[in-house]
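Okay, so here's just one chain, in structure tokens, the form predicted on its own.
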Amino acid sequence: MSDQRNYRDCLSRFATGVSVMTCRPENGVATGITVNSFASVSLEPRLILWSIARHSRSTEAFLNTDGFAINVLARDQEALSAHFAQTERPEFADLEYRTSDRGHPLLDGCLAWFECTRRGLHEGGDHHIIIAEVDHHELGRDASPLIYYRSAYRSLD
């Protein structure tokens, strides 16, 4: 087994939640990407972080806007996660979502939503690390979360 594969296998032993970051950059075209790197940084001020690969299909969209939304997925939203994990930029046309007062796409049926303003951008190897302040947060439905563990979707149930 290669050292790279072993490293990835070790990382996969850390269970994470799954979320979809969404934004509507200056060109007005909604975009989204599935991530499991979302984490809380600070309660006061309310700061979060997440990372995006430098060569991701959505990198430019997220680097060219100061605001975005985090959509925390429920266990029954695995298909939505797969949709936004596609190699090609996924479309919003057939998805159920609403546009927030701040202009961010909010996916229907999520466990929670966070609307954020970027406060920092840092280089982190082959990724950009985005630090943002939470401007608005909202609870969604009460359901089991979508979990990613050992390179597969899992459930707490």
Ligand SMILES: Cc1cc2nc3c(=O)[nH]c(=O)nc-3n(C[C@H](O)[C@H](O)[C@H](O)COP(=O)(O)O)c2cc1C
Contents of the next structure:
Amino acid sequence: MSDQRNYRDCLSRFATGVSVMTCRPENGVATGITVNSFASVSLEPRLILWSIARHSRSTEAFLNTDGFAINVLARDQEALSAHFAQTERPEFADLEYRTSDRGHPLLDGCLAWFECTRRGLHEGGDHHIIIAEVDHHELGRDASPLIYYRSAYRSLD
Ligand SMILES: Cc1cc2nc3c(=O)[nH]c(=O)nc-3n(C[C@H](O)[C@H](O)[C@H](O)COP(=O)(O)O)c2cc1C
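Counterpart to the form predicted on its own, namely the form predicted in complex with the named molecule:
After this comes the whole thing, all chains and molecules, with the earlier chain placed first.
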């Protein structure tokens, strides 16, 4: 097994949740990307981080706007995860979502939502690391989370 393959396999043993980051930059076109790099950093102040590939189709949108939302996916939202992981820019037209007071697209049926303002942008190899302050948070459904483990979607139970 190549060292690269082995490294990726080791990383894949770390189970995570799955979120969709959404934003509506100044051009008004909503966009989103599926991520599992979301993590809490600080409780006071409320800071979170996530990383986005330098050459992702969504990178420009997320670097051109300070605000974005985090949509925490439930086990039955695997199709949404796949939708926002596609290489083509994902359409919102056929999705059920609302636009928050802050202008962020919030996907229906999520476990929780966070609305954030970017406070830091750091280079992290082939990714940018985004640090942001949480301005607003909201609990959603009390349902099972979508888990990503060993390169596949899983359930907690
Ligand atoms: C479960 C899962 C987690 C992902 N996590 C990230 C992430 O944290 N950061 C990121 O930039 N891309 C992540 N991706 C990849 C993007 O969702 C997406 O597939 C990729 O940006 C496709 O667009 P591209 O071809 O323009 O890169 C993840 C994909 C999946 C399925």
